[in-house]
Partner chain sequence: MSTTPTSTTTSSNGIAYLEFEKPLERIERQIEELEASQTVTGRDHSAMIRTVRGELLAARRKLYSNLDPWETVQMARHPKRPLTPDYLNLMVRDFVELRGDKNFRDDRAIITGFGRIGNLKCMFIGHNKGRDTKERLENCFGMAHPEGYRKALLKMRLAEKFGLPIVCLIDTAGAYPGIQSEERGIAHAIAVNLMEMPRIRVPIVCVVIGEGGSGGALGIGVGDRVAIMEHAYYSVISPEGCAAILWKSAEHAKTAAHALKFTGRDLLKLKLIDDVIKEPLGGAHRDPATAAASLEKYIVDTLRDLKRVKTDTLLKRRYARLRQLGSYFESQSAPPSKPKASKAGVKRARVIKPETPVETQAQAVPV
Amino acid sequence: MAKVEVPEGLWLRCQGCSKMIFRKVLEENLLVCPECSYHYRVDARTRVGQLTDPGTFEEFNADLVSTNPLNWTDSIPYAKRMAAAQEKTGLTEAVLTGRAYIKGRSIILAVMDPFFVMGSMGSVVGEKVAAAIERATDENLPAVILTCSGGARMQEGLISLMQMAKTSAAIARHDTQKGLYITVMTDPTTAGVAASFAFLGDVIIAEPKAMIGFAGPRVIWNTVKAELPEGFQTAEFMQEHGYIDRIVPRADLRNEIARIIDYCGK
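Please render the chain's structure by itself; use the form predicted alone.
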């Protein structure tokens, strides 16, 4: 069973429309409500299975693990928080990277996992993303990244913020070499990830109703007490204001990415 935000049981009440849905139907529909198209959050390995051609994903840099450079402790020591995330998700970090095929097109793929410390970007996430882009550049392959993150990981301080520059520099080199870079923003894509590699795609796609932006609505209200426009920081709002290129339902992502690769001659 996928590690998704779906409660236990044969039936569940949709978080989007409140209607009862048979779990098997939801899973067969790629974890999208068939009634209201609410897109549930999905773990990284399930994403890979949904998006890539069967049996083609070859993971690399799987052995990279974050250290504890600041000896950080809050309500839970950082080391214990990481161990719990690894046990919960079966991953070593908040992103999977590897080589794969999408409808026969060879790509370098990175997929962030929202259930690993909310997909936050620490030193290893930044390193894996940058290394994936560099491999795409060196092998003249399209880079495809699915973003899902609450932003930079505060437990690593400035080391986490440095990853914004590192990933952006790798993308700049990829662009210089005429490489194609596609980002797929899923719910949520915010803060340091949004302010770096998420918004640097040649083509930027988003899933419907995904939260996209820098600070989330709760953070904005709690800091400056500002009332936000209706639908602010949704994918639809961002498309209307020119920040993303298109909104693509989950079931259509494979076809859309393959079409973009063909159109761009990659």
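Could you please show the structure of the form predicted in complex with its partner chain, as a counterpart to the form predicted alone just displayed?
Below: the lone chain, stripped of partners and molecules.
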């Protein structure tokens, strides 16, 4: 069942154009508004279904969970927050990794989930991503990662920050072995994930209007105390400044990824 950021119901009001849309139509259209092309956020399982050849996804490391190394409690205990996220999403963590096929091309895939503690990266996300990339290197397959994340997971402290270094090191190894790595940035790709594996793709794709950036807009506003430019930190803004290769609507992602794989060999 697709989870969009709107209440359940047969009809919903589009967040982009405010028109009433039949939910089933939205879901059949890959959670993109048929009227205004607003790209809704997509949970990881649905995303895998949208992207890969049916029945080909074979998951890795499905059972990894965090040890809660800092024994963290903020407004609620971390363990409770995790349990709630697991309940809500049906996932154990904020990323799914595995082997899959896209239009018959074999790949190693990682898909992050925007609804699992904001797709934040702690030990498990770091480990699953690094392990998936190593697998891609060892099996000489392209790695494709769909990113969306609020950044490092504060509840695991510095361990989370270190996942940036760990995943990037795995990509360096993949790169040295001439492995192909494609990133698809989806809404939102920010902070620690943007500043590590998201921006390291050989080819960097983004979905239209996805928020992409390092510091949060509020933090920036607090520093500069000035109006932020129109469209600041969007996929289009990042492309204009030279950091995104292609902006690709969701419906074309399968095609685009397959095309790039064909150009890069493997």
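The term rigid core refers to the maximal set of C-alpha atoms that superpose within 1.5 Å between the two forms. Bear in mind that the values here come from a model prediction, so they are computed numbers and not experimental data. Residue numbers count along the first chain shown, from 1.
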Taking the rigid core as the reference frame, tell me whether Val224 has a CA displacement of 2 angstroms or more between these two forms. yes
